[in-house]
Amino acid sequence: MAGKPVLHYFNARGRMECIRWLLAAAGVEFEEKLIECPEDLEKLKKDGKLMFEQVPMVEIDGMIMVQTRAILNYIATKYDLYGKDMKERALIDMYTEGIADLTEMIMQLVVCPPDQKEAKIALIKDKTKNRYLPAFEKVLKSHGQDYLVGNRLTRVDIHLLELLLYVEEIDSSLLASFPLLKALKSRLSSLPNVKKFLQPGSQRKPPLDAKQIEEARKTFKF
């Protein structure tokens, strides 16, 4: 029997958090080997484990996988979270890319210069309220079902829940005008595997504070 997946990344959300979320939602236990200093990262490179010399990297089913989308695609396929046919998969991919666009904007706040942060947050709020959340509210309204695609849980529901929680961290009022998304968030949060991941002490990562960001800058020189 194959061992648990092993996740190699920093002690932060970054590009690994969506992988943590998907594994947790699928009920898959995983281990983490945290990269705590430049030497840890250099060793992975020297050992030939980082195809493109960057993380995330996941050891799973005897494979060494890099590139976030490739890892997510594999997990979603393996645990039947990728729709029942090509058309459902196409919708899942399309919605996932939209989620990734807004998530990327939010992730960039971590490295945003202080004098630009206020403007960046204002832009994120605008696009959240006027572009992205209306699009997903419309999807749910169009079919009246409990999940985004195929009336069953897929990866895109988990990706959207993760995003909605990030949006609430920025401004909890942003979801107020989207009752179907609020209901989806509540429904997904009550699923046993998700509920467990949302509990304190899980492998879910908190947002970095200013001090942690500064320490990471000094350590990893970014």
Given for the second form:
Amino acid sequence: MAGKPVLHYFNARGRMECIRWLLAAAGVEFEEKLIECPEDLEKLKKDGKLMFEQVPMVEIDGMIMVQTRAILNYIATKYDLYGKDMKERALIDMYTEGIADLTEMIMQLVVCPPDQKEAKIALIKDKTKNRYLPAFEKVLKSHGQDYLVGNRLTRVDIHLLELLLYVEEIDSSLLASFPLLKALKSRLSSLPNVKKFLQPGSQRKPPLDAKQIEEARKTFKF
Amino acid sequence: MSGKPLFHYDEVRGRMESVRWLLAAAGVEYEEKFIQTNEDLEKLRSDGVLMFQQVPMVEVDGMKLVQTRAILNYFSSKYNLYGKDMKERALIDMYSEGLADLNDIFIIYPFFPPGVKEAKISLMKEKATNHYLVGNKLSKADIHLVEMIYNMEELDANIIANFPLLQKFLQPGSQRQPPLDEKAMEKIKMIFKF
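The form predicted in complex with the partner chain, contrasted with the form predicted on its own above:
And the full complex, kicking off with our chain again.
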């Protein structure tokens, strides 16, 4: 049965958001089964659906897939968003992993103890401004093309757009000295599938506020 | 220029060891330029060859590749170790990522303070022993596999001989790095300044 992919995760961005973005950008409709209490997660575990007892989990094409990167790689390949050959894939992987490192730091803020938060945010801003954004600005400058790899849309453009939006949420001035990245962000945001995903009412998840994080902590005990 | 891939990393397992294992299993020769001091690392950075100022970095086929997974994926594709199609690749990625989670802890656990270190060791043991072959719980498949490993070892204590290239990698004198000792840990702290 070739139904829509079903995404199993909490009602949060976390490690599932990049998957939501990629499916949306590829124009693929998907369903979500939200985990709202520990019992929901326990049921998935008991049913043997979580290979490593963890979510994200995505039911797609008859498979029960876990591990974010495995899921992203499959979707990217299926919808031709992974470059045309091995060498393009190498560049895409290299850029994607760098983006993942910074995105991970930002996602970890959610579970960061309040007394460490300020220092973590300072570190994120420093790495954003001095390591990651310059690296991608340099890539765009080096070839002058509209996309990061292979002169057409690939997964890494979407991953970068997602990251740039998080960076903007933290501090919109961080993007100021990166004109090519700003231009890429605008261009990508006007692509029909992306534009749709950016509208209110889409399956894109908002950031959690302090109250929601507290409630999640209590519910899921972390 | 030898044409062999050139690895840039410090002289330890760390994040490069998985790549060493992969090339050893593929029977591909490579060279290594070890980072011995902080100056060596800073030179790579100022030469602009580290996209994110980090190692591992591998010079291969005209590229200067960073990010362990990018490197592993490239070599896996190149040497036909990545399955025959998209669906095989999906399974390979799932298993590999689960193991990478375990390896991530294994790489850094020696650096944690005493209480935390023990907790990490317990966590690793738990993750390692709770991986099953099917349906995420113990089944006959797991039991048969363990039984066969023991039986085959009785026939031949050197069961690893079935993987001759890996057997070679496991011999003294190969490019496999030893576990971290105190001296190596101090050197890492000096190179990476933490």
